[in-house]
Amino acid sequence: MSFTAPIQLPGLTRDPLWYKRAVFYEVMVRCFVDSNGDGTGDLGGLASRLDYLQWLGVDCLWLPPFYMSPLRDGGYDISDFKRVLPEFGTIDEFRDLVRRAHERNMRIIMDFPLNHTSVDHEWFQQSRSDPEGPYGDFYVWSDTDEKYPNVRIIFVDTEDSNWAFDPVRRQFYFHRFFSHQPDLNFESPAVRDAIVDIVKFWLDMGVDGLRLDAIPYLYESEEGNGEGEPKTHDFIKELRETVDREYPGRILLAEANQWPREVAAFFGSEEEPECHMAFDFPVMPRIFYSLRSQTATELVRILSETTDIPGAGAWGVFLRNHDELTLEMVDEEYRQAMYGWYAYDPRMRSNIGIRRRLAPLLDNSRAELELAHALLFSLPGSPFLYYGDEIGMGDNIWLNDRDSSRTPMQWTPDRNAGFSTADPGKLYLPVVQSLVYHYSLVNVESQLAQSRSLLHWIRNVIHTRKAHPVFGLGDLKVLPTDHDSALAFVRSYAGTGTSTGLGDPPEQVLCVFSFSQNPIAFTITAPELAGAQLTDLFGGARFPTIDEQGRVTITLGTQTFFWLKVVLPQEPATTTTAIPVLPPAPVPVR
């Protein structure tokens, strides 16, 4: 297997806005590449693929957690926040994994659940047997499981309280999650020091971020509902003003499942920042449900809603990530009807949501794929893109909970599908074998040999995406138009000032999406482009002048796109091409 290696950079560009412009690729470390044979992915298989990634246009990897753990939640259950779990390697291993990632020019963030541990850390153990000793208070204890009437339970699929009692100390601890992950006691002075310690940990080790998971239940109090509570925003302020001191070019990204207008707030203000990073849950589903009711009107109103952040804050976007796709940002009524199209098996659900990948949610429909990625790679703030997704891999609803979407990448038609050399019975979880999506048709050493591969469109329209700043740093408008089925906005940058030839120029590209199942021809309405022409981004092609009242008529084949480049009539035309893949020498994937 080999593919075309891009030129080696000498390093991290100092840009300190790098994220605003990166795509992201989430890459669970058991799950990529096992380099000893052990039957689980590690930090030395990740390493020995980061050409692979580097030739996909990926400029920063998010891990999800590979701490000590007892792997009850998938890794999320935290037993030593400076250890990294053996079986994924070492601490020298990931200094490593760092080091070549930088050479490269890439970044990595980690996840840091910082709301709480699993029951076997020595944190909870230390507390429960020794109230009144140094750990005592670590944890949110009490002699009743009736406090906190307001807030609500998140696992209701498995948990009926948010309480659990501990038969050791006699006494209810607090857990937002499952019963075996207590949540840490944020009012103690002595918790805080010790999560600021374990960040600094981390970014001493050249991380490039964290990922503040469950970033909104850090404190609880009687009267508030526990998410958003002012000392939660108090706490991100001072871990923020203490990473822009000691670490600067590093990001926080929140992790909060609320509406735009509350996780906005996770950004702080430009006096007092908190996050640089968050998470954007409402446009996703509204992307799905666009596609199956093959309607725009939706995703027209959320998109339209503005949303004051601060000029350095970008929004996180995404498809789908290693937790189901949550229905949590929508009614009743959307949610059945979601459940209905996209999660007709009941064991495609969990929680609120539905567990599956992104190609078998859209039925393998190569339109579909490239529509939603469009979309994706257009939307303002960051791409985050799961690891498998750009080959298209399938997932496994037999697996429990959402192992059904964590199984092994698919590298080769050969066994375990390139990701083990280990008997095939010891793997962490079984290979996709299903009918469509079985690992020997699906893999990337086949769509590295295929020009039309589905890999090689979404490294393409990277790479096109990345030759625009537009897409990264421009504004959002959406226009309207006279059908159901479409949807159109302009992203529009105001540049850097090129006048001496260095900096980006200013650039508008108008963006087009039918969601509709047959050819439709629509009118878009945008007086301020009077007279623009157009020019399609990846292929150069010319489109009819926006005519003197400002409108355009537009025909769109069945559930696809166009990225027009606008050119206004008082700025000079240019030519538009596609960015051209060269074939360098190749380079083995190991």
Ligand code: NOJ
Given for the second form:
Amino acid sequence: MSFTAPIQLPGLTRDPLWYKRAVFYEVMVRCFVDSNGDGTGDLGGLASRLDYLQWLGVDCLWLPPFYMSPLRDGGYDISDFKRVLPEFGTIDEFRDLVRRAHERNMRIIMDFPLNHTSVDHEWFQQSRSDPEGPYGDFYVWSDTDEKYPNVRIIFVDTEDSNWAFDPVRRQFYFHRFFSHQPDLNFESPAVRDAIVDIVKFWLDMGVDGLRLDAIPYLYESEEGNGEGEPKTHDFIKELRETVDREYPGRILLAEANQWPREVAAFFGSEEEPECHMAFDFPVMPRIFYSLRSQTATELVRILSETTDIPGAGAWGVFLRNHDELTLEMVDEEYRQAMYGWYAYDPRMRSNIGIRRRLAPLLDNSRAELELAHALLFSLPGSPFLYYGDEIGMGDNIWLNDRDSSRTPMQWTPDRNAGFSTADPGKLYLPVVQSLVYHYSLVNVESQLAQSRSLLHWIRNVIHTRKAHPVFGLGDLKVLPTDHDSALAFVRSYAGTGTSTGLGDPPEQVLCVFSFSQNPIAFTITAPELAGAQLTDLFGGARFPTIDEQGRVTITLGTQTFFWLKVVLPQEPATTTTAIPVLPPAPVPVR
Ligand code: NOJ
Ligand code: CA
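Please give the other form, namely the form predicted together with this ligand, since only the form predicted on its own has been shown so far.
So here's everything in the complex, that chain up top.
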């Protein structure tokens, strides 16, 4: 399949806050396109589909690890940080991918699992066999398995301790994740230097940022729980200083599966910044909770909590990713409810979470898929899509662990879903062939051919979001409503440069959502918006004006939403809101 050539290749914009307005797309290299017919996706394949991603409106790719690895944890078990796994391609192909992405004003951030390595890494091999040698203290060794008693186990399905005995060194080593992933010892200056050296290696290659995998866990201590220890924050501050000084415009993104205040700590402060971005783990499960409980209360609660972050910081919002839908950040009662709704088959569960893709989680309900994406694209922060979710791909719970939702991208109804020309038995994982999500039904080609497909719908929402900087740059205020199923918030942005006519104008958008499985009418109270005109951001239709008391009644159909442009009485009147004019859909050519 090929796509119409982009009209122009302008290169990268210089905006240092680019990540605040960007739409991100997570794609595992292994899963997207196999360019050489060996059954595994590769860098060349990914590069061949940049036109598709650009057409969709993606600004930045997030690539999970493609380093040298025995692939016992999807590549998060690295055996050489400076080499590309040969089945994925070469360093030159990666450099080429970055160049081709940049030509399209598309950026690339890559995963950097710095907390641990694979046991296969040369550092570990040296460390276990030569305790006095240069790598002797590269890992966390102990004569007992009783140190750090407050540290929890993360992979509860597979591990019963954070310590493993090494028969060669005859000592225990510490591991936060699988026992084949020993933790690096950040107390060692040589480890810290080696990590900074790797950061520079990839940033020198033009990469636009790094996702700092498992970032809370760098240091352990006897007193603490090994999550966000002060020394961990000190290390990130130093790393940030280096990045800002030597690679301005590149970003650090924290993967910290923690409560809001703890995650917020990874942004640092205005004076001592740490990461530019951090994933918003607490908000995600509450979206799923709201959909099934038909109440917005949990979302209202979490969105009303103020977690101050530096002005240049941005949350990363997501619905799904390559891991299980983690339920660590919800209380037990809610967790049990979510297992009941979303993981009724025990095979759907994994650790403390649910290993399913978005469309099957939502039972392929178009209304719920649209509602979930409307939240994703209007909550504060930058949205992260997971490859395949834009076409509502299914999963395969009969595969092991999180491979259930890492199956090949479905491009066409042809052999191997157009992912590969290999013998189907040779694919790294089988393509989805279930009744509802079979690749002959769910694929990019057929959705391109249907103007009302999920793919076209998502693309339209992405472009609408991008036409309104308020979503990336504005504040959020939750507004009270008189209905439990309704969520209302207003996004407000003061704009920039309006005196010169350049830059963004100020803007306010009222976002309303209903989680009810029946139509509802509800009243919003917002005295600060009294007298404001409301117009639909997509079609430009006029809605009832907010009255003098700041009240307006809205009617929403089953599980639907509106994004309404707010024009206050003192602002210059606007007739309709501009709808972004999209170029016609590219015609797939085989
Ligand atoms: C977090 C990654 O997202 C996950 O896939 C991986 O298993 C762990 N870190 C360990 O590296
Ligand atoms: Ca290949």
